[in-house]
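Next up: just one chain, as structure tokens, the form predicted on its own.
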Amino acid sequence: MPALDRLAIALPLIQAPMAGTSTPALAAAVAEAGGLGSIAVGATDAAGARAMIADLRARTARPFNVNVFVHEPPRRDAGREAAWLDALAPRFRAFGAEPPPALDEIYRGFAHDPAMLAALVETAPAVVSFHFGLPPAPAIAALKAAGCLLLSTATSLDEAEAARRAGIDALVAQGWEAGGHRGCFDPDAADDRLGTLALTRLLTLRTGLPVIAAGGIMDGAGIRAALALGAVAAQLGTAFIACPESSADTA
């Protein structure tokens, strides 16, 4: 599987990194079964990421993927934020709570988090993947120097080409069917909303990079379809949510 050969995974299957759902236990189980397990650290800080990576390494010696969010910081608007807090105040009080005094950023973007970069360079997971955008060139160079294989979500040909120019090793072609959220680089840009199979075929023909199909794939038949279109692997997320190792509440 071209760029993925060095991972020596037996199955062309990647368990999607789902923040809050894909636990080290889930990633380890997938890795031990021959796929590529993933954890998502976009919703935690550098210390949390180090703890998750250590937990995962205690469970398996196989390669795994660590995913980060590369989104831009929110643009503050004090008036708009105050209006939201006022509008939500009755909802909070209905549950015996008070709204926070101010809104704050929940997830810090990887491009603006040097501590997270340092943690990933030091721990050097086999794979690091990017969602919502690309980090600056020095961060990409540092991760490559640490020996990490780099993946980036792409929802369009333009995003895929940007990833190729940045030196990304393989693309995750995330189609419109993707559950949770798609990793668009710019939410205000034109969006053709390409389906997974169409996007996978387009990127395999036009980018020259290995392509991993993602979005709406739930079983072996879907994986076979993606491989037939030129993908080197398929990434599945929703299919793993009901696994006992997942942290999702499926009750």
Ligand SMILES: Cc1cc2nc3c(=O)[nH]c(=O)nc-3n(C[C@H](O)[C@H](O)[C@H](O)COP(=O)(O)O)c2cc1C
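On a predicted model such as this, the values are computed, not experimentally measured, just so you know. Rigid core (definition): largest C-alpha set, two forms, superposition within 1.5 Å. Positions refer to the first chain, counted from 1. What changes on going to the form predicted together with the named molecule:
Annotation for D86: C-alpha shift of 2 angstroms or more between these two forms, rigid core superposed.
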Given for the second form:
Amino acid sequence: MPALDRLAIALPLIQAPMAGTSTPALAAAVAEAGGLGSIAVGATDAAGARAMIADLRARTARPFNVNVFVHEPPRRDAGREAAWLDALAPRFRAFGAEPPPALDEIYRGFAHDPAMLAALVETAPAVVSFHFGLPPAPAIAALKAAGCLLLSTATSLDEAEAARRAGIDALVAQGWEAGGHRGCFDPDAADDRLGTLALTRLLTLRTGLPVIAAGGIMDGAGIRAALALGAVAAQLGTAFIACPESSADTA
Ligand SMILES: Cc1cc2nc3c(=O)[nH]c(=O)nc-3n(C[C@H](O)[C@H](O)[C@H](O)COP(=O)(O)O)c2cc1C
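To complete the pair, please output the form predicted together with the named molecule; the form predicted on its own was given just before.
Zooming out: every chain and molecule, the one shown earlier first.
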């Protein structure tokens, strides 16, 4: 895995960051087994991220990845939100509960969260990965100065080029098959819905950056196929959900 050499990872495998599902225990187990473990802090605040990083560091001395969401805050629309609450109210009542008085955003946008940037610069995880977009140049510079290797998901060549121009070190080619969150930078832009094989090959040939294939890869044969297409590693999410260390059944 030449691009990730400085991490000294034995296996070309990244356990995907999965907000609400991947845990410090899962990331540590993967790290100890020779892959790169990841935690996702997109649904928590800076204090929560610090606690997860400390928990992970207490379990392993190996490198790991911390993943943040870099989306724009949602545009509020009081009428639409009230309509959703009305539509969901019968479902809540069917279980003897009342709907909340208002909707709230649980996912924080990293570009608007200076406390999270400070937490990552201070704790300096070996890898920081971005999802749904790219942070401003000063944040990228600060994380690089802290020694973090930077990854960004890309679902298209345009997103990959934007990541390269921003100074990202390696791309996570996230195909249409990818489970959970598929991190398109602009939800309103045209989407070619490229599959993992095509996207991995395209980004490998056209960007010059190391590419990590993600989406629908479930075992060693899939990882070998991704490497044959030019990827330096594969990122697997769904395959790890059944692990006892995942919080999928408790979240
Ligand atoms: C339950 C779940 C949650 C996810 N959450 C995140 C996340 O927080 N950040 C992120 O970058 N990717 C997230 N992903 C996407 C993964 O990084 C990865 O691209 C995807 O799991 C690959 O496809 P696969 O599930 O078929 O292996 C999530 C995936 C799943 C299945």
